[in-house]
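So this first bit is one chain, no partners, the form predicted on its own, shown in structure tokens.
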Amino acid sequence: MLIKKYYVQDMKEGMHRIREELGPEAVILQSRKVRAGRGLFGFFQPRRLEITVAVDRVKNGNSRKEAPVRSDFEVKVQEMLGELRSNINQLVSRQAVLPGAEKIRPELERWRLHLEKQDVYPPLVEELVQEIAGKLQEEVQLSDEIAALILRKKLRKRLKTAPEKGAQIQVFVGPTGVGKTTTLAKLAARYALYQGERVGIITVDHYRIGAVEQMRTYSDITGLPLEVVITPKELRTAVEKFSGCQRILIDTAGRSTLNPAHIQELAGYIQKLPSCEIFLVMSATTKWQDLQLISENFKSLAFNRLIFTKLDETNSYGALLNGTFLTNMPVIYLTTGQSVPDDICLADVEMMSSLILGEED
């Protein structure tokens, strides 16, 4: 792994040379304002901003890999661990069984697989049959459509949504790559454009290579003003200085779940914020067992809103029901695609126990 630093006046030179230099792959792991001299003569030159950098490989196609770091190695081990909980839980849903419910009704057997393959929490596949058939008389036989209707209702109980809030902050968080960017330039334009607010845009996402050239290119389009901060210290001003907007949308660099140090560094940010929206933000391709772990690793950010991602790649919709089972935090949006500002709308329980249960196209 190479690690390198660079000296330069903002932080559009820097994403600049680090991007000619070293490509896409680079991760920022450092900023700060540093003097350009040292000593006393260097009290009297002008302050630079010195970025450290983290890549890989260089860019002229050296194949040599690095030998790993510990950090990877932990990496791995915490997969390894996710995958043998994983088989235990799957194995103990299997045998475990409820109170007063010997066995599984054959009738209700197709449901349980459905929901399996649907990548639904194991242990609530188990509750879900087995509350089922603990209220039915052994000899009342169920048609598929009046099985379907029953679990139907316990979806929509467990399912849960919330009507827009209105807040004035609203902040999105959540792991990489999970379409949070987008997904904020998808509600900006909806306020803009839809309902004619003021509208003000944040980002501290200034680790991802390309992150503020995407938001830049957003507000752009949409004509509305953007602040890049890149302390807590300017987010508050930023803040400030968009108290006038009806709403101020901030977006955040994804965290990876097995790191609480990055996670814990982007809590700094948001407590210091006002009273706001915090967006979770997964993607329904999430299988439960990392979903489990986002679930728990975010907590510390306070997140109080779901927004679910890329149903559009994906034809199993588990993260739906796992999401707030999980977190017990209702899912506001849902996107279902990339074109801005048109692929996203409001989460329905309705809608989201349709596709778990494979009724919609």
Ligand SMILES: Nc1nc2c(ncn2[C@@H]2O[C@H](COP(=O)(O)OP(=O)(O)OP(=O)(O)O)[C@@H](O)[C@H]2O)c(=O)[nH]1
The other form holds:
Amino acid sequence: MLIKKYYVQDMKEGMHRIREELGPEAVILQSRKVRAGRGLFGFFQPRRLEITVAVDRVKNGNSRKEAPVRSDFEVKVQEMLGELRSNINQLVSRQAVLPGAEKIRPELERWRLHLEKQDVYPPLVEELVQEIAGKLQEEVQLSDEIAALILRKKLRKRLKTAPEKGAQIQVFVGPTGVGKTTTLAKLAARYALYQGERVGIITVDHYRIGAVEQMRTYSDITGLPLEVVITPKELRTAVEKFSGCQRILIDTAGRSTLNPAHIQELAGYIQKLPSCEIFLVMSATTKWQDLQLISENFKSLAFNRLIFTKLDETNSYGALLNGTFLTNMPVIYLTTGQSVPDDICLADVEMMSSLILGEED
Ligand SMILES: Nc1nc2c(ncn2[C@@H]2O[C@H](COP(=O)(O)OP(=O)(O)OP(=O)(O)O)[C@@H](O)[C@H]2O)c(=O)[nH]1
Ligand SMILES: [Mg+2]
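Show the form predicted in complex with the named molecule, please, the one above being the form predicted on its own.
Then the entire complex follows, led off by the chain already shown.
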């Protein structure tokens, strides 16, 4: 058996050379990124891909000329081996090509797994660990505490919050059941009770049975006026009616992320409004694939701020980071339970970093 190492730019070039020189039966044993030179000099050299390959015999060897007679069983075994080889090659080459699978030093590997468990968007996990790895010299040992500190610094840069803008008109949109109405009620009560503001509430949610009653209950408890509207024109009239209020909070019906027609219908209402703050409300329990869909499909509503609800229902907080990464919008509020008006707080970068790093209970 011949074992050979190839140094190439990427797996594509490697596969080409291996096939050319050793034929299709060559098996890739290992592939890893290495620096071209050794020591200090090597540190400044670009990384290359080292591929270790094994093959029974070389492509142009004499043994190839004679076709051996094989039993059916041998042929079957050969076929299976061929399939196995090609699967292994595919896996190894995918590992080397996908940035997500690049080898990383063990001290960072633990944090890569941690971020993955926190459901941080995988390309972002990779960006974060590679950013850290890229700045470290290979001989430097990285303690877990230092790695966590560096990662915290990186998270601080990625997480985004903003001060409460305090726009007069605030609209709450988002998928079904995430807590839009409850969050609106929490904020309405806080504006009215703690800040002594005049607040008007409008609901355009006449789709779900009980939605209007739910809002009317909050309105009755807090004594805040409520307008229920059916059409975009009625919405404009209701906003004009509340023009003397410091806050006009507008609740919308939860719309399925996978139903663009529903989201477009909602856009028809929002377009009728004067300048306003539009909150995309999402649950912190939303996995990154769904968050990606939500941010894409709700884009047409031109939301400009994020709220994450139900932090009390999860131990994985990647959504807080994914939200801003995928929408480029700041997170303003976090909600932590069903209690109105208590379970809401302003989003804070330090707090969100600690949650993601697993440093908070
Ligand atoms: N655990 C927990 N539950 C919450 C939170 N916020 C809201 N809820 C609950 O989530 C459920 C749905 O809340 P709603 O406010 O009706 O959600 P919505 O987004 O308005 O729902 P639709 O209008 O039907 O789309 C209710 O049982 C709320 O009490 C939170 O921060 N934590
Ligand atoms: Mg609602």
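Not measured: the values here are computed from a predicted model. Numbering follows the first chain given and starts at 1. What we label the rigid core is the largest C-alpha set whose atoms superpose within 1.5 Å from one form to the other.
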Exercise for the section: Establish whether a shift of 2 Å or more occurs at the C-alpha of Gly14 between these two forms, with the two forms superposed on the rigid core. Expected result: yes
